[in-house]
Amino acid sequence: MLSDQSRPVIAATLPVVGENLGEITQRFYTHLFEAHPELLDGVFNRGNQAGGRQQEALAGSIAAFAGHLLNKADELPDQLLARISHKHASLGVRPEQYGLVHEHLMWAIVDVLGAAVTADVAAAWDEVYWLMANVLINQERDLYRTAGLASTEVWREWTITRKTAETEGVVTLVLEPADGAAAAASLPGQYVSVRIPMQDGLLQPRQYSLSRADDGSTRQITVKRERPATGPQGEVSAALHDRFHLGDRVQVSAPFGEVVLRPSDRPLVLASAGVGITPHAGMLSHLARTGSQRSVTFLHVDRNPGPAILQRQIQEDLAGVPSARFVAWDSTSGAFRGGSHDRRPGRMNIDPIALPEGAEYFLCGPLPFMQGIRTSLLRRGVSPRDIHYEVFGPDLWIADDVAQAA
């Protein structure tokens, strides 16, 4: 918790300071990068930064541990952190980089705010740095330990021995490790850091769900081609649609994410949206392999024509789940036929869907999507904490829940 010098400087500034988090961390980056270039060799996705969604993600988490610890004290924000640890434990992040960040990002705050930042302010700022920092390195600690790894072993390479065109702009890959040794199984929804060398010679990272139930012999990534495809922000998954084939090699992570299935007997209520169903088909393969008895709804809007993401995946994995429903929407509804499966016209509406008692829900897909689908389910009555959702990129949305239930 704050101390109680810092407490109320932290009060005091907060608005300021919040008010210029987005300008503190462009300058924060643009600092950092110039005096590390070697963090943009597969450390940092320099298409977030293009596109400042990095930038905005760290203002907001920043912005809402400060108020965090304003105003709940005793109790730390545990989803907020979690979904930074493992996105950084999936990159292989290090105790040392944040005291990098630190330097620079201090430097950031000073630079925007001048005089303002008073020898007061600045400790009580740094104080607020270093409680977010320790336990973010804790935590990340722990991932590690738990994954048998050190930070320095979490890259391995695997060979790509199969690549499946789903859809016009989306391919299936499955890896297995190149020197033949097999790795922990992965968790039901967890993703996994790929990376790759860009054409100046720079490593990227993405990270890309897997979209199978695995045993570590095999790991199994779904890659929609983002647009515009010759950019940063689309520059890895152009390279593993055109130019990584059968027998390339790619470094893969170990598997990391928050956003899993628990063991657990209740109802499970999957909703997606485009290539948003990768991690809960992921759910899915594993539901069946372990021959669940959980009962099952599973819903899917997609406006791409032609066959769906992992359909015939899909559909096997639906049979092998005896209680399991699937209703789709739009286009994508046609390629799922018969038996329990609804296809409705349209966007997703929930609504008229009969929803089961005490389940728990997932949802994936673009974020306005998301948040129609949760702002459904909690008119419903539907419980906040029982609604879980993944952010492909940097999380724009957890900092705003978080910094509204301080």
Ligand SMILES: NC(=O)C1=CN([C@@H]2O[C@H](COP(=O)(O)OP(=O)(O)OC[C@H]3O[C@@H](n4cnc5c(N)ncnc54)[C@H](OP(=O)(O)O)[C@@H]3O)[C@@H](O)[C@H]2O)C=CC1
Second form
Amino acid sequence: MLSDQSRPVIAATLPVVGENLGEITQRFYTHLFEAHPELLDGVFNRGNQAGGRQQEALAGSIAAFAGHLLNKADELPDQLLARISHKHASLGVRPEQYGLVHEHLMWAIVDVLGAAVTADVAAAWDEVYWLMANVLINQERDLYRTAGLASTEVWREWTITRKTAETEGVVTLVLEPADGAAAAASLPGQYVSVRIPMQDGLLQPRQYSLSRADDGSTRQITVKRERPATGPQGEVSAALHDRFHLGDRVQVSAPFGEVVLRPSDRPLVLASAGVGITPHAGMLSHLARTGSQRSVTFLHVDRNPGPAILQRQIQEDLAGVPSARFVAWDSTSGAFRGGSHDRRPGRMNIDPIALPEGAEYFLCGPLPFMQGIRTSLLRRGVSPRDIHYEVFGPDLWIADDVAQAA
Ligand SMILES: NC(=O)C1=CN([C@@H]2O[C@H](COP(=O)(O)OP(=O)(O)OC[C@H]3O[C@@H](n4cnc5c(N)ncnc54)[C@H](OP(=O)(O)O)[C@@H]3O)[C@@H](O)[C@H]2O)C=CC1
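And the form predicted in complex with this ligand, for comparison with the form predicted on its own?
In what comes next, the whole complex appears, and the chain from above leads the way.
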């Protein structure tokens, strides 16, 4: 993979590059957007930029990739790369954009590290960049090819045909293609990017899991109004809640995402928290629609003492999957919400839950929640190979490593 001349140079400079990656990526983005402000119109998520999370993500992914090249020369970090390429495909990223990123990233490395960047050092980091970029370009080309789309055809206009309030701060939107053409098939667990104009006219994209099975003509997403503790409030989720109504159009990407339910007879355990229930609701909906006989254990924790997100759909789908079981935890009041399912107070505790033999596991929710559940599962002897989890947002790469180490 990495050439013999670059390997020692990367090994020698990774610590200093790693130490300065935060500053390098910050200067990189500033320089990139000064030269190409159009990239803030529909490609980059400026909420993540403002909160510094995009910078951390890029820094983390470069460091993780370079470290991987040094430590595991014969294999690629597949999970890391697949997550990036699926997300890029959902944004219509094009090969030539890697050239732009390269130019501005190398500029930032030299800008921050100065004379330490000798010709050899620059050449070695150039090699790391293109090793990673070329894998991503190829993977993204395959994703576009499989979807039967050019990168420029990923986005289409869709019309909001239903808008339902779920719980305080969560709405479900049903969308239909504005041109009446058929929708590309989606897999259970996949997401779409949604792109809408902000008050200043710039388009902003966000990813949302599909919360109901593919029916060939509509897409359903369920959106929580984002109120992060740091950085700006979620401007796209707020706009979808407040400014977008029935009949309005939004741009929606083709479906992507690699954490999907594959055809299988194995028992399934779904564990979600909060709005992380959305991809699992989509998976359950798919199982109900296809008359699946799989054993399903659906575990969910929420801090909303009112009706749960997508409650009616989930109850109907549970009734449609003969061996499905639902257990809910209420982390706030400790009160039981009633209803026909097993309900428990406090945060999710899977230790007393019987785990079916030979199951596969899907986790979705805040990162610490997934780390905690994953650790409990590993302690009970579940193989890491059988635990799938989606991490939305740019802390993906670092999160991935942390979760792997848990
Ligand atoms: N496809 C995907 O990858 C998707 C991912 N998501 C992700 O799901 C997350 C959901 O967020 P949101 O609805 O705001 O979650 P909340 O912050 O509202 O938390 C939801 C529940 O999770 C519990 N919880 C939080 N942290 C932990 C922890 N460390 N250990 C155990 N339980 C915990 C909370 O308990 P308590 O009240 O005690 O804090 C609460 O009951 C987001 O991070 C979002 O990015 C969402 C949709 C799709």
